[in-house]
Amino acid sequence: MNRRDWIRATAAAAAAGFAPGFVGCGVRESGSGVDPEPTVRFPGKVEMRVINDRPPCLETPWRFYREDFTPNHAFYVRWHLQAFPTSIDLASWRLRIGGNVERPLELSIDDLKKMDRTTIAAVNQCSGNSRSLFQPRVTGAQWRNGAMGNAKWTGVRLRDLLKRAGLKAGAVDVVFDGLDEGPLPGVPDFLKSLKADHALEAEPLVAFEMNGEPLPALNGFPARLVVPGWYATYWVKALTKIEVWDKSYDGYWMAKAYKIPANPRANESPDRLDAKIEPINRLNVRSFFTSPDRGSIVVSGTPITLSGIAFDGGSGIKRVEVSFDDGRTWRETMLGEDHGRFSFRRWKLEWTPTEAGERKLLVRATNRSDETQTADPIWNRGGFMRNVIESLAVVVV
């Protein structure tokens, strides 16, 4: 992505009415959730709903969730800091690994590609996906449901890199830094951390490919952290530095930002905020309709196929159910191909409508840990982790 392309894209965003942001995504009213809004096409992407233009926060169009894997050119975008990389010289780019290690490393992209590689299918979902639907409203990026995507990520296991560097005794946290920077010196750099035990598990990757192609510029080229089953705040993009600490990391983006109530549903009351909070971590269970479209007209007595997606934080989806009577009874759907416990799981169900008028359909998923979606939506101050039972309205004629 060159500077000329970027200037053209940001100019288009400005023409559509999006003013430059400062740090993070600006708050924007999302209206009813179904009315059309301006879209902008950024370099390497289809036209996408713009939450913010600088740094770019772009939402995946819903039609692309009808595929098992979200195409790279439609995969949502979320950067936190205004000065993010729009061009990278691979000849000089290095991934530096240091801190509490025996052998500090500087690895080129070719060095990474020479190591044993692995591929994992995993959902990347913004912590604030669906934030615009919280009532009462909360501040932050006003995403609808499109701040998520599923991809095949290819790269090197994080633990292989750490073993090559040689962790010293007493390793506590592993801290990750990307190439994005704040517009002013006082803006905290976007650094995230994992506990050393988690970093040494089999799943976390330093990925350099997405769906069999190099990472798109807007999704973290040339390499990014992939933390399957965890919210995308940990998936640091344009990764450039990994540092092992012999104590707990307490930077802004861990100690202050992305905190949730420390209870099973991350739920609290606007009138009584929980005193005990913790960093956001594992995805909760969700499911959605992807077909037919909201507001579709269907014919009474004619069978149609309902379909959608479900996912969770790694337990795996056990069943998905649909209700046609406002949740009084539920019908189990047929699950599609299992691409792994961190991936979207597709579902479908044949339905023959028999009563004319508007019908509201409901969907809920249950994972193998028996966690499920509930009818009562959660609320928390950050607008994180929404997983209410989703609905779809259609008209039967």
Contents of the next structure:
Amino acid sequence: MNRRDWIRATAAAAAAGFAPGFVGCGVRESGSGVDPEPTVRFPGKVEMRVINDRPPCLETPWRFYREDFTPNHAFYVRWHLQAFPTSIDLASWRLRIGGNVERPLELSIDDLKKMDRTTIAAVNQCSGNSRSLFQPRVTGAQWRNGAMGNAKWTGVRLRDLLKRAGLKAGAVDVVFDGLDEGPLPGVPDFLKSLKADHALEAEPLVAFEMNGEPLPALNGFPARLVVPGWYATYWVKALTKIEVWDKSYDGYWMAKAYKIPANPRANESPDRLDAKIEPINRLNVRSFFTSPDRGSIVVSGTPITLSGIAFDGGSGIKRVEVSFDDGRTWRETMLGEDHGRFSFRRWKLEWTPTEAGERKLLVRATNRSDETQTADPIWNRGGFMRNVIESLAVVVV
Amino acid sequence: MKERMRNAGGFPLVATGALGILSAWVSYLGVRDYWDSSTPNVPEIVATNVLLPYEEVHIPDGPNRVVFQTSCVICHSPRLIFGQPTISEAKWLEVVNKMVATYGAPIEPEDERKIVAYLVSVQADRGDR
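Return the structure block for the form predicted together with its partner chain; the form predicted on its own was the one displayed.
To see the whole picture, the full complex is given below, headed by that same chain.
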């Protein structure tokens, strides 16, 4: 370390004392006026931010996004109904496939495991991920950005199951039911549906493994639907029934909940809600910084590696760019290993900061269909599909 | 003579070799599951039974606190409610109405107004967020 380095390091240490005030995310101690965030350790999970405890809704701590695959013990959790399954015995668990089919099936986990299996890397993101960042605010689970995760899902193709049961002519919708139930008879059971054409595509799976392990109880043990490229609301957990309908399914969770304005950005005005709405469907393009941490102190003249993740609804990420001048110019980053078009895609960029002071960096991704992110956030009544250009504040010393 | 000696020595050698290969194969049968799997062999999970942690959520004092407690907490944790952003009285009424009309919460219309009063009061105490 020469004298110059020593001065820089000392300056960095001094600046660190001021940094929390600048980034607004300082240490929250008692008496500071802001209570510490509620975090709890649930079975099989690390300590996670609790959005709700009955039923559990838990947010993934940000550091886990530095890995391409989100570990099962840190994967976010979102249940809708209070009576969610905490005890399942595989000796009696069955997956029933019925409705408009030739041969109704009742399959055990062993029956499923005997069928051809496939593995796919796919992002599972809650429709309402980042809802707490909407302005004006929207009621609902107040997620920050941690209601998403990427995993390798292993299971049986949904279409293989449907073919085994034999779809009768005129199939319109395929309806999925998990073991979770409402706490009162009046609470609509959580059922979701896919169009029959979609259910017969190659991607949707009935998965029994996540990152090479059985699904955690809180993430849908013993089997869940995996709908690559689509929001997690369709990925029914603790799946127990698949029913083929010869007409449109119109249950509450499809007809009333999880609806978005039917325009390309799912955008509407709080003062004039769109009359035309549709069920939420494919993920839009997003990208994030995962390193360095927000508010980090970086030293002028010393190169550092910026990195993060990007993903979309299945076109695949074509390009990720970072701006150092509030979006006037953009520098293309290096993309990491390609785990498939539904996965997180790592990006990295070497950066040598020069001017001392507060710096705001921006990141935006573009997919292979040339869909990208914009600086103006969308708004909609459900607080769904936020995908604004994200920023990272650092202090250069 | 020379030939006989060679045969006599050859047979045990072949037999020992064959026996060696046979025993290697037999022992492979025993360990092949471990040998062939690249991942460590873990016992298969046949059931799950999780005990959820219980974290008491503080329900602040306020008008009609008991009505709130007996009506709203049957179906979900109060944590979800106290985590909501600051919203208007009209919006709270809309939320409580939805609990009754959509989710079938057994709440009398008169209690709906009491619950809204409690929510607005608790929200005012904690300030905007």
